[in-house]
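For reference, the chain that follows is the form predicted together with the partner chain, supplied as structure tokens.
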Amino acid sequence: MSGTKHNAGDHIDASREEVNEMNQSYWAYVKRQFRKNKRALFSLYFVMFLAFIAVFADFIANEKPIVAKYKGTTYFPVIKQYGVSLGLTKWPKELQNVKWQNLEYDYAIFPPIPYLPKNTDMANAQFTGPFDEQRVKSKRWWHWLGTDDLGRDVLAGMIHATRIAFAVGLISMGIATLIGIFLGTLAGYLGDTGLRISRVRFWLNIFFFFIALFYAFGARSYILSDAISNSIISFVGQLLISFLIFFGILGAVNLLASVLKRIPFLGQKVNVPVDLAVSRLIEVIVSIPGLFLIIAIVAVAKPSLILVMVVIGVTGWTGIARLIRAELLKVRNLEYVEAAQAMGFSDIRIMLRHAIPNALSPVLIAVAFGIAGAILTEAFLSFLGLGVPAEVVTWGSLLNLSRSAPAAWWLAIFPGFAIFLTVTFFNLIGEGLTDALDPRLRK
């Protein structure tokens, strides 16, 4: 008896391994397929290279040396700056408000580009081109891509702008993906008949949704807006508190509902047409002229990068939601979901562990294209001088400078190329993913 049991266990283990292997082999297969596509692979490497520049922008273009010995003390000013910005350390007195490039160091290793985007070089102001005569100490201080009207180094600006482009692309698409997957899953998995809750829960949730909004955001609106102007960290903290209040109230209400539903009248089930609601919402959002709405919101509000990301994200989730919804409508009738239901798994577990991972591949493609679109939108906004604060240099704002200075060809060519290349390579990755994930191409 024990022997057969053992055997059965072995069998289950084996089949589980097999499933795991198949599971892995699907993504391994995708990887292999993607690698075959030379263009997509090259694009991926290029994007990784740009991501590297974005992450290490402070070490590539900075006014401060990476390592320096000054008055007998060795410093790592670039790294130390992070500590100072976070309030962990302070600059010694002799290094406060100094012109870093002009200090008398014992020795100093400067980043490849020894400028920050905001540094004005008065000797090379008024649009000095890369091939013009530049009044610099040595070739080391050359402005490789020229300067703008105030003598700010264009290459330094473009390197730091990479960071902004990536931040906007990734964060806005992150927001869009979260919203899209959440609503798309609800609509696709639950459909119009999948969510039946007790009457009391339904009404309590609707009523307390507004109450929770009031306590989390309405009554705290000034706290939140003060936090925005204070610092990003305090804003994120306050926002977290707001979300805690919001979900805390809703959670408490749902606990209450679980108790109250024992009363027969209150416990009667009502049907919530989730799919209908989400589909209508998508229809409404799709018919709003998106770019114009974004311009309108960004133009009337105070310039802020966070706002640009949020607005692009909140208007850009419909495509992903549609994909997930369509995919889950297919998936939920498949045997393995039925099997999971038969085994008594909860809806949430089935959705998170089984349904969503299988519906994720088309979303991946949409995200790749979406990042390209978000970067383009942000570039256009800052090209119009909207959204991003005036002192922040972006590819779009550099391009915008060229409109008033037609002779400065480097301001028109290089930032435009940066936008073009980034967008193209994200698109190529999207194409590569499409090919790699398309089961029709599978042998």
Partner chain sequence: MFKYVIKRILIFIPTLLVVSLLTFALSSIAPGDPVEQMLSSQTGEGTSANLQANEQAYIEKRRELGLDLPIFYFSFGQMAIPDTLHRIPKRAHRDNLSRLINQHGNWDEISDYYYEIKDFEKDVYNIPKDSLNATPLINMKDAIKSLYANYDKEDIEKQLSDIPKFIGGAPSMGKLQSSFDQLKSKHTAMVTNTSSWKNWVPSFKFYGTENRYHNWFFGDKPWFGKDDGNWRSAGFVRGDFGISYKDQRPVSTVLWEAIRWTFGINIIAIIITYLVAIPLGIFSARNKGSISDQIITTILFLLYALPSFWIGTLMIIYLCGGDYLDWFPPFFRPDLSGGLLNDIKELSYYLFLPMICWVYGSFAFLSRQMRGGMLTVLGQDYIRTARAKGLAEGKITWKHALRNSLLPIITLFANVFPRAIGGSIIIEILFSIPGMGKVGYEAVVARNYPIVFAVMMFASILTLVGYLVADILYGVVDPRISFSSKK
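Moving from the form predicted together with the partner chain, what structure would you give for the form predicted on its own?
Next up is only this chain, free of partner chains and other molecules.
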């Protein structure tokens, strides 16, 4: 009897668990399925660890103390440096152009690695290895992963290069995702017959689109290139001016079209083949080898990390656009979209509130794989000495140094291993998302 009661209780508990699983939201189910994949879960934890290093790189490897009391005044040099870099504040005169390690503090707390990637140690220059004899004052100043030809600490470079790798991966894929979702949504939801405008508006927009593109970006290419070399804020400001010129020209054209459409012939409605145009644009971009296109662009422009991010993002949106277009072709015919249309909701509201949120699942997978690809592309460009300024230390630039010094094995092993692990774990996260987002695997 006790065994029968025990089996009945187990059956009830199992039934309750099945009911709970059926009642959970879709994303709660995805989260639970992802956690079952141990490799993907471990990869996510590793990526989170790298993200922590990227965010707090200045607090881990820096020549400046985290907090210090100097001549009776307490400073937070690492934090203050952010404001100085942005032009929001300035260093006091007594702290300008000083060697922070040589100051006599009342007290100071330094980061674990007392170097920046740009700091040179001439006593340990010419490729000093991690196991070689090093001329340092104490173990605190030891170069744990060796130095390069200029005496720059490799470990400090590796830590700060993590930030660059993550910035390139996330920002470039952010750009690609925005472009891909925008164009893919228009192509999938509107198709070739979902958008009808007056004949004059259609032809004027096609003609003046290229004119606006030229005056906004082509004619200002040198200004934008110089802004990229100066600072992020300068580039963003000039980019906003270009967008204002672009949309200003198109806005004026549409005002003219509003007047001319009163003529019966010019005011007749025509279908805008959005899907056809986006599909042909995707085919054109895909037909050009992406890596060669990126190399060609960065080779003729001034070296800039921002340019590398933008170019990778602008050339990497096609896969995302295809995925969301395919999803929208299915979603636009479902009952809830038809109900929203019957209730009189605008197409923009239906796309933003109903269609896109239900079509993002495959995009998340593409983004995970895309971040890995962007990191690998940046490392390849740095290895070739393209795109990234010479003074910026990246995993690829460290690998490039190893070509001139084959005996400096640490310059090849550590950066190469970091690239391998990061790309591999992002790919494993992508595979885990693929399995978790597949409803056919639900049990």
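We call the rigid core the largest set of C-alpha positions that still match within 1.5 Å between the two forms. Residue numbers count along the first chain shown, from 1. Given the structure is predicted, the values throughout are model-derived calculations rather than measurements.
Asker: Quick question: how big is the domain rotation between the two forms, taking the chain as two rigid parts and the angle in degrees?
Answerer: Comparing the two forms, the minor rigid body swings through 23 degrees.
Asker: Once the rigid core is superposed, tell me how far the Cα of Ile245 moves between the two forms, in Å to one decimal.
Answerer: Core-aligned C-alpha shift comes out at 4.8 Å.
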